[in-house]
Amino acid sequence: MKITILSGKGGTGKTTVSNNLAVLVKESFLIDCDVEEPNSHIFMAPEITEEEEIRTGYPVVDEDKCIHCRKCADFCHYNAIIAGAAATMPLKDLCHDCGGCQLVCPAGAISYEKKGIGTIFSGTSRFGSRFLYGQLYTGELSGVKIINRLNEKMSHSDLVLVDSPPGTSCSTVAALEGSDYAVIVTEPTPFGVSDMKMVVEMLKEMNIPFSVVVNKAGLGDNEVYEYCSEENLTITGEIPFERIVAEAYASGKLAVEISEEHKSLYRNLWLNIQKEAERSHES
């Protein structure tokens, strides 16, 4: 089963939830798909045993062969090629490596070269669990190809917890691909609820069952509870805001390392998520 933990915006607590659950659920395999800004490895402190660079292709134009017909530029939906009367210029940072421009070029003027866009790190966390994360190189625009490779590497695991990118970007959709269940982590603030609504619509569109976890409960207002009630959304848990947890987080420690009380909170949260995930697939 693949369970993806996501949020409407960054800083809401999806890494907190996914990492604490991964420590308690010993048979789980934690994957950090937030490749633009991964931070699960800070808490998991893994021993890395394997690294894999992810590469992507980009077009190169042979101007001696180019007849400036503009078919490559007209084909490209990402505006990755500028074609003028005297020159054709690929913009490799915008290229999505689909190969279409090479196929439509009647002069055979386009070839592809490769460049690295990021790295995948595999290893074992300091808690003894399997762990995998990706890191997009600085300056690269899209981590989708890295996330797709992460999905491939996790495909044979029985229980996968995914720390997703925030929001509703292409990277988030890629992280959700193949998910059996999702957990939205939100906070009881107007911004938290506003961004959460977009995630709810996305999950409904993708037909992925989900529930909601309210982090930093006790702050803000009741809008998130009212919204969940109106939309008949299940809240599987509330995590109260505590200074001691924030201080532990700042020093690279997880809540489940603080006390038995915090372990119990996340154990109950996991039981609720399991129960809802099983119920959603039986109905």
Given for the second form:
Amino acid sequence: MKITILSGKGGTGKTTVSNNLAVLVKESFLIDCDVEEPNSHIFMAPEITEEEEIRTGYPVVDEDKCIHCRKCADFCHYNAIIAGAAATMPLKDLCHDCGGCQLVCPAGAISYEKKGIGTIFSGTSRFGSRFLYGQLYTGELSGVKIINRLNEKMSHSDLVLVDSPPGTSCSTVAALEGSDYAVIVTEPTPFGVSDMKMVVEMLKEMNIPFSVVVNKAGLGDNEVYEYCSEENLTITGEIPFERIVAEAYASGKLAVEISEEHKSLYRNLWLNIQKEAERSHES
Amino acid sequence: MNIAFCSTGCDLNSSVDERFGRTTNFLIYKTETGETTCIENRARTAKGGAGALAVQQLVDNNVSVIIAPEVGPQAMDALKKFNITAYNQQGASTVKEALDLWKEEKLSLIEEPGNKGLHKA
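Counterpart to the form predicted on its own, namely the form predicted in complex with its partner chain:
Then the entire complex follows, led off by the chain already shown.
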């Protein structure tokens, strides 16, 4: 079972929700797929036992063989090759490693070389559970390859909680791949609602059942509740905005570590999510 | 020789555009005849790699000199590779002014890429 925790925008509380649940749900396995900005490891403080560098290919042009037909540049959708009568120049940072330029080159002048784009870290969290996260190198464009590799590292028999990248980017779609259920974390503000709508559309398009968790409840307005009721979306939980939680978070501690009340809040949330996930798969 | 300007319009009285990769047009001036050609910049709406696509259009139009506000690191490398010299348009408000300053050799060369666009932090 793979449950992905996502949000319309950053800062709504994906990490809060996924990490607190990961601590409570003993048999779970947390994966931080927000490879551009991973931060679950700050709370999980894992002992890393394995590191894997993820690499991507980029084209190299053999100028002696190149006949300057410009087919490669015409083909490349990402403008990663500039071609003129005098030279053909690949720009490796723009390349998406599709291999198309190599295929269309009639002169066999293009070969692919590899470069690292990020690292995957695996280990055990300070709570004793399995934990994995990816980190995209600064300046790299796309974390999709790293997320795909993270997906390969989980098996369907695991109970996996995924901390997804925010929004509806390629990276988010990659993190959702193979999810049985999704949880949208939102906040009760106009921005929270507006950005959440796109996520709702994406999940419907991908046919992944989901429910909503309202974080920072008590702030903002009622728009999120009105929207959920209009759209018939289930709210599986509300997490109140509390200074004590924010202070703990800022020092790398989770809400479930503060008190029994906070623990039971997340325990209830988990029960609701489980119930909804089962219900959605029965219907 | 063809000189390209980053231009908001399609004639010499147009204002210079404050962007390179996402400039509205490239106005190309042929030094031999004084003719101009206006190229609508395809890179303007590119999702990524605007600088690269901008250079590709300069290459396609046999441009030897580009007058621009600044040039990103990827485009800078590409301009060098294709022997296109870049000059800074600063001080000029219209393409005509920039052209006159270039003729008087008063424009400075862009030798270092600007801090915008795709670059390794």
